[in-house]
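The chain below stands alone and is given as structure tokens, in the form predicted on its own.
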Amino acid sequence: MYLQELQLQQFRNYPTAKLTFGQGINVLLGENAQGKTNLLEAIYVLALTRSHRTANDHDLVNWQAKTAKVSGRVVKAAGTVPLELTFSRQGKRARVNHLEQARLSQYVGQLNVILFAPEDLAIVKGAPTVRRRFMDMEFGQMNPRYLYNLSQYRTLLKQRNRYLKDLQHKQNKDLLFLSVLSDQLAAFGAEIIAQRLAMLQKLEHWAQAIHGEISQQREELTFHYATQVADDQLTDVPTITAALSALYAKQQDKELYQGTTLVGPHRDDLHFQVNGKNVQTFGSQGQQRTTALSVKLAEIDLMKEETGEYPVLLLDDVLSELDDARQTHLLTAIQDKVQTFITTTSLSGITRQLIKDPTIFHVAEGTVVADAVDSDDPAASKED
């Protein structure tokens, strides 16, 4: 899978743009605050219908316009697929093969992307909500059923939390409807937990091999999914459902007092361990970065395993955050494997040596110009 073409209309600082990309490594070269990250964001949005930088879709629309459009052509094993997203005050519309999709869940998965940015180091050392979002975004791309269960769960969770708050103000509390909501939430929550466990087991397999290579086999990376459901109950969906239902009953008084749901996958976490120690708490900065890099690279292989296609890789200024050894491993791992987009202010030293035949785009003030000069030509280093 690769993105052949990208077109923008009134997206961020791009009034209009039309770009054709190479199947290998595409370098977006330019100074800071010129629009490099906006281009990566556009590709991310084209894949997932939402930005990784803002929760407000209107932020994506050029301040001088009322609507924005992102479209592209994705080449897959089965053929070329045109994609289109339009953002306006009325919401967003998604089209696949020029046909409007009734639900965004029908659209997601047409283009699979993996984003790695400096803030993705927070996957390791950030708050639990970062790791939950990581699981939901990545697993949702690979598995439409996961995306469906997650959507249903979130709808029910909002409804249950609203009802818990309503009950706080009532003298005579009708707990029958709360019980119905709890049963429904437990059913979808159990599906999500079971799917997370299955996907994490596969992701751990790929990440362990990569982490072992980077650490020269001195370290072993393992995952632990942290949930309130007991380990011996994480066997199958019916058992997890029963366990969640029992936890809701046990926590009912506390939930009524606090007016919120205290149990379920929206409260779970993912722990990374290096040689048996929690790397979030006890790992060095180097171990944390190696773990984040291993997990991100492992996603590439997992996505290929789950969908049959390699994803598109987006590297947003991440090379500047990695030392030479980790840069070398990253660039060697992706060479001739996945279409990659790299934003950088300079193609310096090790980067230029390791990237073979890149397609280079110069980005300045919302304009993009493709570089026709071969990367081995000294003249190509004028931005360094």
Ligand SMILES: Nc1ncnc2c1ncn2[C@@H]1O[C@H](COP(=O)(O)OP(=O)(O)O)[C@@H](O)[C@H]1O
Contents of the next structure:
Amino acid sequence: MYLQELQLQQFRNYPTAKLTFGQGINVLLGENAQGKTNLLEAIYVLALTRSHRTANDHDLVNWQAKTAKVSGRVVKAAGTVPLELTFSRQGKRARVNHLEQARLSQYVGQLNVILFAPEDLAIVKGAPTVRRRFMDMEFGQMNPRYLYNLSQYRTLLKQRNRYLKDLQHKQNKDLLFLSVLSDQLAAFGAEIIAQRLAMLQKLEHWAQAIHGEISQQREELTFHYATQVADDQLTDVPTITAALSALYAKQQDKELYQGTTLVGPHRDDLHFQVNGKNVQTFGSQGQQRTTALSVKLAEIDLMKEETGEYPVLLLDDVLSELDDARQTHLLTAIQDKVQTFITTTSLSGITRQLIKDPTIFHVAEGTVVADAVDSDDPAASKED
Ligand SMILES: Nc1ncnc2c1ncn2[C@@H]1O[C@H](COP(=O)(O)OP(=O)(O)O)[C@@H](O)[C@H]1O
Ligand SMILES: [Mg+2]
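Given the form predicted on its own above, I would also like to look at the protein as it appears in the form predicted together with this ligand.
Starting with the chain above, the whole complex follows.
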């Protein structure tokens, strides 16, 4: 799939913008603080209805305005799909094919994106929340069922945590209602864990191949899903449900004491191992980078496997950060397959030969101008 057109109204520092993109590599070129990341963010938001860098939708609205709009046209094998999102104080509205969607989980998945920014090293180095968010965002895009389970789980989790806190102040504790909530939570928690395991197994397969290639087969990347559920119980949904229920029962006193739910997918983690050792604690900077890159590139293949279409790749200030070998690997992996957006302040750190016929946009103070120079023009290729 590719994003053919993007339109913005009062989004961040763009009063209005209307852009037509190339199917290959699109380079967004400009000084700092001009609006390059804002453009990538707009594409990310159009895909997922939420930003990767703020939890508050209102940050997306231009400071001088009350409502922001992001719309675009996605071209897929099955046809062209117009998408539209509006953000206002009343909340957000999502339209697919001009039809308003009652649930955001029905909207997400129309446009698939993978974002790779320098802070993505945090997938490897950061706190467990980063990796849980990673799993939830990526698997949610590929699978509406995953998003549904997740939103049910979150609602129940809030309810259960509130009830655990209430019980702290009660003399006579109604543990029956708690066990009802526990059973419901266990059921959705087990669905999420089972889906994560299935997706991780596929992702690991792709990431392993890529990591092996980048490291010239010197390193083997493996994943380990870290959970309180015992390994031999991570088999199917009913078994995991029973295991979670047993864990709630076992830790009931502790949960009542702390007033919060201590077991479940919201507490799990994902460990990346290189040659059997956790790369977060034992890996070199280089191994951590290779791991992050392999996982990101593997997502491209996984998304193709799951949805039948290649996603759109967003590379924010990341290309010039990679050494030549890793740049080459990345650009070869996406060539002729994946529509890619690259932001950069300069083309100098980038191996130009690998970027075939890029469409170049100049970004300055919330305006974007496409490069008029035709890439087939012999005068243009003299630059490199
Ligand atoms: N809601 C907003 N309204 C207006 N301007 C904004 C808003 N949010 C961020 N900005 C401006 O956008 C600019 C940052 O854009 P960004 O895309 O992050 O820059 P870069 O080109 O370095 O990636 C800053 O000048 C910031 O003040
Ligand atoms: Mg930026």
